[in-house]
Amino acid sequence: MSNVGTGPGPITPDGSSVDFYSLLRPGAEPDLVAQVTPPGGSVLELGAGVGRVTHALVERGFEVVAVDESAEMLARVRGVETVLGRVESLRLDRRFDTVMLASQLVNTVDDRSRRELLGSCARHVKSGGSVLIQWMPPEAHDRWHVGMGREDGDVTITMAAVEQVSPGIFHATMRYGHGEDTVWTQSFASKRLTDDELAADLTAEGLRLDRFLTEDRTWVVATTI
């Protein structure tokens, strides 16, 4: 399954509506970083978007460099340097305090991406820095149904349609709604991975599983090895 977005305004590769994207407010993810990352420390934000989160770390005097692959995306982000490029393949040369990959992109269907991505992490931070990785962990995804979502301000988000088409792999369509006639929909795959898969991947690219960063698990602190 390809993921593929619907919806008013440019649509990036992976189905996201840089217009919806604009909407939502930061949430918890500012307060995440700074439990990690020393008081004005370096963040490598990968797969920033519109600077959803990018704008409030700044704001709290981090340093920030935004990457992310959609031209339209970065032209929305302010105040920082911002790189236009695939994570997997990134080489920036140098090394962060805290590098955070969000949006449960870890949880791609490919195992090959998957490690990619990892292994940009491990590329980018400091020997005794923190990778910070939202991820989607395997109780969440079983409890995956239509109709389950959460209001972000004006805005609803609602899973439209969910299917387990193998063992582990989901394909899920989400419908993001703004005042009475505005909607958007995306549709993507998902892998459920288990802990121990997690840990394995993570270790195969030089990291460790250090800790779980929030009560529900969704936010993953890792380390060098």
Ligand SMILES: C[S@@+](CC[C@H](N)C(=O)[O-])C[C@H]1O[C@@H](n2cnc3c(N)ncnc32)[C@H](O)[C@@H]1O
The other form holds:
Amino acid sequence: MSNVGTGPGPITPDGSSVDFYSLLRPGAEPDLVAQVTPPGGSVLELGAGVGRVTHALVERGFEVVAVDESAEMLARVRGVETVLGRVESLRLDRRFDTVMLASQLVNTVDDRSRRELLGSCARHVKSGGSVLIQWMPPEAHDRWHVGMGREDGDVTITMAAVEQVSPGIFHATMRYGHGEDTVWTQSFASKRLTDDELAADLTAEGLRLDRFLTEDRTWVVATTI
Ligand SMILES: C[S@@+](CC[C@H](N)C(=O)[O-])C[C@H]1O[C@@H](n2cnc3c(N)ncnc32)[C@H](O)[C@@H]1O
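Structure of the form predicted together with this ligand, given the form predicted on its own:
Full assembly next; the chain just shown is listed first.
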């Protein structure tokens, strides 16, 4: 299953709606970055989208470079250097205090792609710096069910479909609603990685799983070995 999205406006190759992500506000991400980054430090944000988090990081005084494969997403990012391209093949030849890989990109069902994503994190982080990864932990996959969701301002986010199609491989569709009748969907595949599997992939790319930053374990800090 390849990721796919529906709804008004441009949709990225991974099924994300540019207009939908423009409606969302930053959550805890800027605080989490501040916990692992020196004041005024450099941050490489991989899969930055429209800059939902980027802009908040700039307000906090961080020096951010925003990377995304979607030109339509990056066109909405303001006030920072943007790089159009895929994370896997990114080679900036410079290193950052913190590299952030959010949006559960690491839960890709393509094992080689996961290794390449983590390899990109490793070659862009300073020695002693932090790689901040947002993943979907195994116990969160186990709680997935149709109808679960949340509200974010005037946006509703609901899991419309979910199926474990083979051991540890999930196909899911999220429904995003806004106002009376604007609806987007995003269908994606997700691999239920165990802690050991994530740690092994990190180690293979020269990184070490250091700690979980949040109680729900969705944010992982890895460091250089
Ligand atoms: C779900 S959106 C979230 C954007 C942003 N991280 C946020 O939380 O607001 C995921 C973004 O990652 C980008 N993306 C997904 N896979 C990518 C890849 N392999 N390389 C570069 N960008 C990617 C998509 O184009 C999209 O803009």
